[in-house]
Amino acid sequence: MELRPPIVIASGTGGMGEYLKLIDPKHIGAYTLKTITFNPRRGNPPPRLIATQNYLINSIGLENVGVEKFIEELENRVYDELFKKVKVIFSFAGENFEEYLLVAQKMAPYQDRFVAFECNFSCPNVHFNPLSNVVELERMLSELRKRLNVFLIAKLGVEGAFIEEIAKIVEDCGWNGVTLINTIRALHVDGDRIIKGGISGPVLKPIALRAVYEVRKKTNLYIIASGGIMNEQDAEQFFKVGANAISVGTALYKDPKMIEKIAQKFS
């Protein structure tokens, strides 16, 4: 996969193209869609986000539409002008193992559409966690990668087992790539209320890092760099240490015109 600049903008985050009106899209490399699964979503019940300076915990729980309804928008021409300007990532998710499959089998038709697939094995706010069963997870992979002729990218965290033996795992299925890293199991205390979801911004970063550096060690495959991307600066560290290119997520928030200028240092 070729992305120039090899910039993504990150699943969840950026929704459904909806920054495209806020950045141009010859500063981004290609653009990830909000996770679909076989059913729809309604996600969790507010409160479901929580910034400070350092992070941001979201408890949104993988709201979507469901995949029959995300190929009807398709199928009814919703996302052409997206997919005009820019190179965009379907990624997708179950809530079992054979609602993975399920979602693969319908979008097969379609995945010449997109530049990748990439595979959510790991969001912290759902409670299904594909990487707790190794043996079901290779499986899995397997699987996948039959029923689909993509470039296939498998979207992993740190939590569950070692992330670059997971990642080795990943490669010897045959797939092109892993997204690193989710957000990350976390808890935020305001006053008498808990909010509980997953954890990203400038607090993730050395996190991340570590996860880029021992997946770079382990395998060959191409690594888009994600947590606590906030600049320049940030994105040169991932290079570093081995990313091929880098998901910008909680950015968008703060500063959505940060994508230029990351964008104008690495084209």
Second form
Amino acid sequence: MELRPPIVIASGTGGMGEYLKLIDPKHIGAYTLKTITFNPRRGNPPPRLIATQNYLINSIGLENVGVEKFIEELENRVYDELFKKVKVIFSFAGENFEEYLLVAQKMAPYQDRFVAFECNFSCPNVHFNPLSNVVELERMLSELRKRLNVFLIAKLGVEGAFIEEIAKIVEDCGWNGVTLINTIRALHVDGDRIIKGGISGPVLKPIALRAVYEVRKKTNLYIIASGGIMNEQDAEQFFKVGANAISVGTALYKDPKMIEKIAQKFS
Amino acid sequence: MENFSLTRSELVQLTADTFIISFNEWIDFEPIQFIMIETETSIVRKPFGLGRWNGKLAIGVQIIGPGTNYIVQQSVLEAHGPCGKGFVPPEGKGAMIATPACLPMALDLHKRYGCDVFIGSLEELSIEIPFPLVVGDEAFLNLLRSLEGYDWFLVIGSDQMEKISYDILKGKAEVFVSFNEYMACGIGACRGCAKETKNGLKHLCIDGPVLRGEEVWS
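Please could you give me the other form, the form predicted together with the partner chain, since above is the form predicted on its own?
To see the whole picture, the full complex is given below, headed by that same chain.
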């Protein structure tokens, strides 16, 4: 996969292409859509967000229309403008291993439209954690590889197992890349309110840097680094420890123009 | 929808903690649309309703923490917008009921639709305004109870003020409320500003910020 510039809009934060209203597509290497699941998901109840200077906690809960409706939208040309402007990465997940396979099966006929499929194995806002069962995960990775003839990326988190060991399994199963890392489970107390969700933003950067560093030592996978990349200096550090591309998420909320600044440095 | 820098034209202090900031730049917007403004104190931008002051683009800011304090202190602000669905009032006679920080929005709505405006404040204002002003909780409640002969109301303020207003006004006319919920993107991407309604989840940045009160509180 060749991404120029090597900048990806992260799944979830970037929605379904909305940021093209604020960012010139020439600065985007690929745009990852929100994660699609087999069944439609309403997502978690509000409140869903809390932000400070150093972190954002979100509890969106993979709100999405489900794969059937998404395919209907694809066929109704809802995303044609998006496809014309940028390379698009399809992100998907399931509430169990079988649902990952079902989404893959439904989407296989459309795979050529996407530059890659990103399999979200690490959303902290749902109860299912595929990384906690390595044997099942390996079976799933092999099955998905057989069914999809597309650049396959596993989005991994740091909860469940050492990330470099999971990444090695990903590589051994014939996958092409990893996105490192996802948000991590966290909690914020705001008066009487308790907000549980996945944490992102600057506090995540040292953890993500270590993950990229360790996975690069152990694999030859294409690495999309994600976690606390807020500016050009952050991006540079991730490239230095072995990232092939960087994924920007929370920084979009601080300043959408940051994408352009990073792109100008790394094009 | 665009990114822009806003340079401050005028800063008007209304009360100890409430200000109007007008800007030199001109942006077209629909009533009650908002912009997302960057601060140094949060990694997400904050929403502020758009309006006019002395013919210029303006927002109202009540200082409730370091983020709003930052916005009042700056001469240049980074923002994007306009965001949200513009409010189009129904037919008939209407009134907007708002806090002092909503004055720019009120002026804009009044100019476009000729609706009445009532401002409820906890303190006297430091300037004259062209709308009736009531000061203090009791006076505000009396105002709400006295309002008759309207076809619609639009309420904008704090969560508590909005709920109290809705409870008193709901039997008199259709009540619209500009709801508040934490927001990150303001453009429909993040899905963070979800609001429970009787018609399912609504996202305030694209379905709102104005919803019918009965959708949320019936």
